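Have a look below at one chain only, the form predicted alone, in C-alpha cells format.
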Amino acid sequence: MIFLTVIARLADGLPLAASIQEDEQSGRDLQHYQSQAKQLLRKLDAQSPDRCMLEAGNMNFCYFISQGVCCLCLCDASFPKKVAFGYLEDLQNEFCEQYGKRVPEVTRPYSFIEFDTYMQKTKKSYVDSRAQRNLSSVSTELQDIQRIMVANIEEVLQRGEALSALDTKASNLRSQAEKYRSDARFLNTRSTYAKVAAVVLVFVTLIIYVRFWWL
C-alpha cells in the first residue's frame, strides 16, 4: 500500500503536489511520517543519490530525483521496491511533461495540486495486485534496481548525516567489494595455474624417469 506521495522542487524542497491516503482509510496516523517527509525533502540536493529507500520502522520512504524534481512516497515495508520506483518514475515523467518548465518559477506550495488526480489514478493501478505481478515478472527498465541505496530515516534526519555522504560510503563499499572479487579471481586463477603446472611437472618427470629407466 502507498500511503503518501509528495512531489517537490529539489532546489529548496518546496512541495509542488501531494496525495495522501485518508487516515480513516489507512488506519494509520500519518502526521509523523508527513513531518519526516518534509524534513527529508529539505535535506536533498543535487549531490544526493537519485534513487534511495529509507527504512522507517514497518514503513519505507522511497524517492526518485530527475530534472530538478523529487518524487517521494511512503509505503509498507513489504511493498515491492520495483513497483514503488516504477510508480515514482511514472509520476515524475508525467509531472515534468506537464509542469516541468514552470517548476523554477513557482513560489507557493502545492502550486500543482490538481496533479493529485493523476497521482490517485496511477497509485491505484500500481497498488492493484495484478499490476504488481505483471511489473514483477517483467525485466525492469529501472537502472539496476538492486543497487538502489538503502538507509535509515532516523540516521538521516536526527543525526544529520547527508545522503550524499551515505552514497559515497556505499560507493566505497561497492568499490572495495569489487576489488576483493577481482583479487579472489586472480588468486583462484593463479592457484589453478599452479595446480596445472604441478601436474605437468609430475608428468614430465615421469616421462624422463621412464625413458632413462628403459634405456
The other form holds:
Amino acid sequence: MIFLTVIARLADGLPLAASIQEDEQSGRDLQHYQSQAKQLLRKLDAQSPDRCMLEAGNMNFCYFISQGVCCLCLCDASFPKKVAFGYLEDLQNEFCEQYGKRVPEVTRPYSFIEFDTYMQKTKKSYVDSRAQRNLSSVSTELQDIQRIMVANIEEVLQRGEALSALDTKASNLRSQAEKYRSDARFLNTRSTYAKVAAVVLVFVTLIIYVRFWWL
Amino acid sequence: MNHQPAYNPMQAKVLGPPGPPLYASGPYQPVPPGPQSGSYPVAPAQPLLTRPQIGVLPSHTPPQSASPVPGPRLAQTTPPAQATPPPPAVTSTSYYTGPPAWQYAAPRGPAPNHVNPAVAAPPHMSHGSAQPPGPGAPPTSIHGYPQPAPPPMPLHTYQPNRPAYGPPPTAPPTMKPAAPPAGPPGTTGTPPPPKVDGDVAGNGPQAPNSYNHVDTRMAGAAQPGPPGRHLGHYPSLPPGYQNTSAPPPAPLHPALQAATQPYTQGPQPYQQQPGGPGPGPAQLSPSMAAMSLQSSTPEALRVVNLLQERNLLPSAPVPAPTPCLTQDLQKLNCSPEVFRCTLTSIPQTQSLLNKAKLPLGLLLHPFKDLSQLPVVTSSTIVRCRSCRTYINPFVSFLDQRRWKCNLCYRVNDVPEEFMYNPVSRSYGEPHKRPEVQNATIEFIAPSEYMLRPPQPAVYLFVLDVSHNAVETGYLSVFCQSLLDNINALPGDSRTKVGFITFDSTIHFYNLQEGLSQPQMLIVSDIEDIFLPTPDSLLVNLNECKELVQDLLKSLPNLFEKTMETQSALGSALQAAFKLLSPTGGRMSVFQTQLPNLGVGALQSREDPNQRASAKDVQHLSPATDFYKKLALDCSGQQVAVDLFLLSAQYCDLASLGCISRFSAGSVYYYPSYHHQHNPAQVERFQRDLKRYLTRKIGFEAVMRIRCTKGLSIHTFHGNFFVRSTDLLSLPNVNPDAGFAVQMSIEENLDDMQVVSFQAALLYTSSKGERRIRVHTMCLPVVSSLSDVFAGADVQAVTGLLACMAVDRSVTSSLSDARDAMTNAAIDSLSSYRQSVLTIQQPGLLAPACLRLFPLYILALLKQKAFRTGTSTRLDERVFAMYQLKYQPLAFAMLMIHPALYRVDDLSDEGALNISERTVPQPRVLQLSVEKLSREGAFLMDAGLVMYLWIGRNCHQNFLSQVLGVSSYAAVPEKLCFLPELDTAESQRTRALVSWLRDQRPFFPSLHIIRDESQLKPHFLQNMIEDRTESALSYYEFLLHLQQQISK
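Return the structure block for the form predicted in complex with the partner chain; the form predicted alone was the one displayed.
Every component of the complex follows; first up is the chain already shown.
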C-alpha cells in the first residue's frame, strides 16, 4: 500500500504536488510521516543517491531523483520495492513531461497540486495486486532495482545534524585557535616591551649614575 | 550595504492587471528572473527563530488536524462560545447587573481608581486643549437643529461630578469569579497554530527562492503614498503617534475628514451625518470638539428628546460612524463593511465601559467578496515574534530595521527582504510595502502554513427522496440548478463530487469512469452504516462529468412513485461523513421532514395551539446532541454541512441546525416549499442555489482574532467551532458568513491612544492555494464617558445585542432575553442621563448617535426571533435566530428593521447610476401605517422578503404602467414578480427592486399584496412603530423606557 506521495523540487525541497491516501487505519500517524517526509526533502540535494529506500519503522520511504525533481513515496515495509520504484519512475516521467519546464520558476508550495489526479490513478493501478500488468512493466528494470541503496531514515535525518555539529565544532576550534594566536601575539609583544623597558631603565640609571656620581 | 544590488535580480515583477477576478491563476506565479541565488541567507534565517521546534508539534493544536483524535475533540464539545454557564437563578434580567453569562464583567480589584479621568487625560486631549478653537472648530448648527435647547456642556464641568452621578456599576465584584470563560489575556502567548507546522528547521540557508513579489490589484493607487504622509524624512513618526504632532487644525478640518473616507462606495452623502450639508462635528476628535464646547456640541452627542422628535429615521440607510482618528490613520483603516466595533471609541477602563452600559464587541464579515484586494506573495510573512500579529498599517517603525507591534508592543526586526518594496521597486522603505499600506490584505502562504497538501474542492450532496420530498418537487429544481451551474462550481481539475440519497435506506451512486450509466447502491442496514465502494462514490468532476449529468437528469424521475415516508437523516449524515472524512469538503443536505428513523430521530415538539398563547417559548434548544457531536466530528475532518430545509411541517430546526452551526455551514429554510403552490419560494430556492453553488469557497480554514494587550475576547457568535480559546475552526468559509465577538477590558488602557484589532483567516482556496486574509482595524481610546457615548455605533450595538439575546433565549428563556434587551436600552440611556447630561430636562433624552437605539430594540422585540403574542412557528423563530447570528450586520439590520419606500412616485432625482442603469433612491419611511396612504404603493424590504403593498385607491397610472393591470381589483391575488413593461415607471421600479436584491447574497422574494391578501398580516407585523395586540407602539415603548429611567 502506498500512503503518501510527494513530488518536490530538489534544490530547496519545495513541495510541488502531493497525494495522500487517508483511511481509518492509516490516518493514525501519517502526520508524523508527513513531517519526516518534509525534512527528508529538505535534506536531499544533488549529491544524494538517485534512488534510495529508507526504513522508517514498519514503513519505507522510497525516493527517486531525476531532472531536479524528487519523487518520494511512503509505503508498507512489505510493499514490493520494484513496484514502488516503478510507480515513482512513472510519476517522474509524466510530471517532467507536463510541468518540467516550469519547475525552477515556481515559488508557491504545491503549485502543481492538480497532478494529484494523475498520481491517484497511477497509484491505483500499481497498488492493485490483481493487475498483472504491473509486474511485467517493472520486471525489466529488475537489474537497476538490485542496486538500490537501503538506509535508515533516522541516519539520513541525523547525518545532516552530525555534519552540522561537526561543522560547529570545527568552527569553534578555529575561532579558539585564532583567539590563541592573537593572545600569543599580544603576550609576545608585551614581553618584548618589558625587555626593552628594562634595558632603557638600566641605561638611564647608568647615565644618571655616571652624571651625578662620577662628575 | 552591498546587498543592495543583489536584491534586484531576486525581485519579481509586479504582475497586477487590475482586474476583478480574485483567482486568475496567472498573476500568482511570480517569475523571478535569473537563477535563484542562494547567497543571502540572512533574510530567510530570521523566521527560524520564531518557529516552533519539531518536537513540540503534537502539543500544539493543529489548525486543521486531519488525524481523527476523538478523545480530545470530544472532550471539548462544549466550546467556550457555548460554554457560557446558564445564568444562575436569574432574578435580575439586566445584561449588566445580571448573571455573568452576559458580558459586563464587574471591575476587578481596585477598579474605582479610574473614575477621575481628569488625571488620566490622554495626551491628545491636552493637545486639543492647547489648540485654539479656531478654524478647526466647526460652526455650531449646520444642521438647523434648535441648538440652544441642550446647552453645551463643558467637559470639565461634569467630570468632577461624575463619581457622584455615576456610581460604579451595580454588579458587585463578587460576581466576578463566576465570570465567563474569558480567554487567557492573550492571544498573545499562544503560538498560533497556522505556524504549528514544526518541521521547518533547516529551511533557512538553503532556501534560495527568496522570492519577493507583490501582486497588487490596487492599480497602484495606494502605493505611491498619500501626499503629506511621511514627508520624505525616513524614520518618520509612526502612524500611531502622528496625532500628537500633526499640523494642528488642518487634519481635523471637517471637509478633509470627509474627503478621506476611504471606503466611500455608496454615494458620498451616506458617509456624512444625516441631515447636514457638511459633515457634522462628530467626525472630529471628540476631545477636540469637547474642548470647543463653548461653541458647539458634537453632532453625535447632540441631545435628542425622543418623545418630541418624531422623524428620527434618516432618509437614507444609516452609515457606520467614523472613528475619531487622525486623517492618516482613518485613511488606512479597515472598511466598516468588514470590521465594525460597537464602540468606535474604546473606553479606557472596564469601569468606564460598565458605566456606559453598552456592549463592547466586534462584528466581522471577514470573507466578504471584495472588488479590490492586494495579494502578496512572499517567502516570509512578517509577523510579531511574540504575539504573531501580522504586520499591518498601524505598527510603528522605530527605525529602518525595527518595528514595534501595535498589539503587544514588542520590538521586532524588519527582515532583510521586507526592505525591498516590490511595488515601487525601491529599497529601504519598509513602511511603503503593501502590507503596511493596506488594512485588508491577502498573503499566499508558504508551506509552513500547511499541515497537509491543500485539499481539493469536494462537494457531496445528500438528498431527501422520501415521499414528502418528492411531493414538494424540489428535486427537479435542484438537479436543474446543478446541471446549469456544474461548470461554475469553484474548483480546479481535482474537484470531486458525490451524491447520496436517502429515505428509510441510504442510496449511494457509483459514478466511476468507464461505467455506461450511474450505478445505484442501496444500503438498508442503517444501524451500522458502511460505504459499499469507497473509491468510486466521490468522483472527479472533470472526468466523470457525463455520468454526473446523466444522474442529475434521471434523479427526479427515479423516485417519482416512491411511497416511502420515513427519513433516516442521521444515518445518511454518518455515511456522508465517512465518505468525506479522508479529504474534507462540503456536504449539502436537503431535508424536507422530521427525521424519524435510525440514529438522530426526532419527535415533534411543537404544539401549534401554544404558539401564540404561551408566555414563554419552549424547545429552542436541541432535543438531542447527536447532531452537535456529528458536527464536531465533521469539523475535525474539515467537513462543513450546509442544511437546506424545505418543509411545510415542523422539522425541529433547533436540533437539526446544530449540524451546520458547529461545522461552520449555513442554514437555508424554505417554509411551505411547493413547486406549484408556492412559486415565490421556488424562485428563491433557485436563486439561492445558484449563488450557493457558484460563490467563492475556502476550505480547511481557521480564523483568529487578536486585539491589543489589555482587551480580551471572550464570546464568539456565528457558525464555527472554537478549537482552542480563540481559534475558530471553519471547515468551510463562505463569503456570506458574518461573525461577532464580545470583548472586555482586562487591563486599563491608560497610556494608549489607539488600540487595534486584527482578524486573520487562513484558508485553502478552491484552486488549492493556501491563503491568509488579514484585516486590521484601529480605534481610538477615550477616557470620558461622553466620548464613549459619542462613538457608539447603534447598528453594531443592536446587532451584537441580538446575538447575545439569541444565546440568552437558548440558555435561559425568551422572556428573559426580551427583558434583557429592554434593560439594555434603559440602562444605557439612564446612564447617559445621569452621567453625561449636566442639566436635567424632562423627556427621554438620548445622544444623537443613539437616537435610533430604542427603535431598534423595539424592532428586535417584534422580530420573528423574539416576538411573543403572535403566532410564530417554532422553526421560523429558530431560523430567524440563526439569521441574526449568522448574517453580516448590514443584512441582519434589514431583518431587524425593514426599510419602507414609497414607489408609486419614483423619480430620477438623486438616482444612482450603476453601469448604465438608473436606480431611483426613494426616501426611507418610518415603519408606521400612518405613512401608508391608499393612493400610493409601498415597497417594504425586510431582508429575506419584500412586500409591495398596493393601496386601494392607487393611481391608475401605477397600476397600468408598472403592474400592467387595468384596475385595483384586477391585481392578481398571488403575484410575486413585476411584469417587464416597457414604460419608464416599470423600469424604475424594477431597477430599484433588482438593485436592492443585488446588494445581498441571498434572494429576497417579492410579494405584491393588496388589502385582502393573506400576506397582509405579515406586512403589517413589520410595522414596528405601530401598536399590535400584544406589543407596545413605539411611543408607548418610549414612555415605558422613560418611566423606567426616571424610577
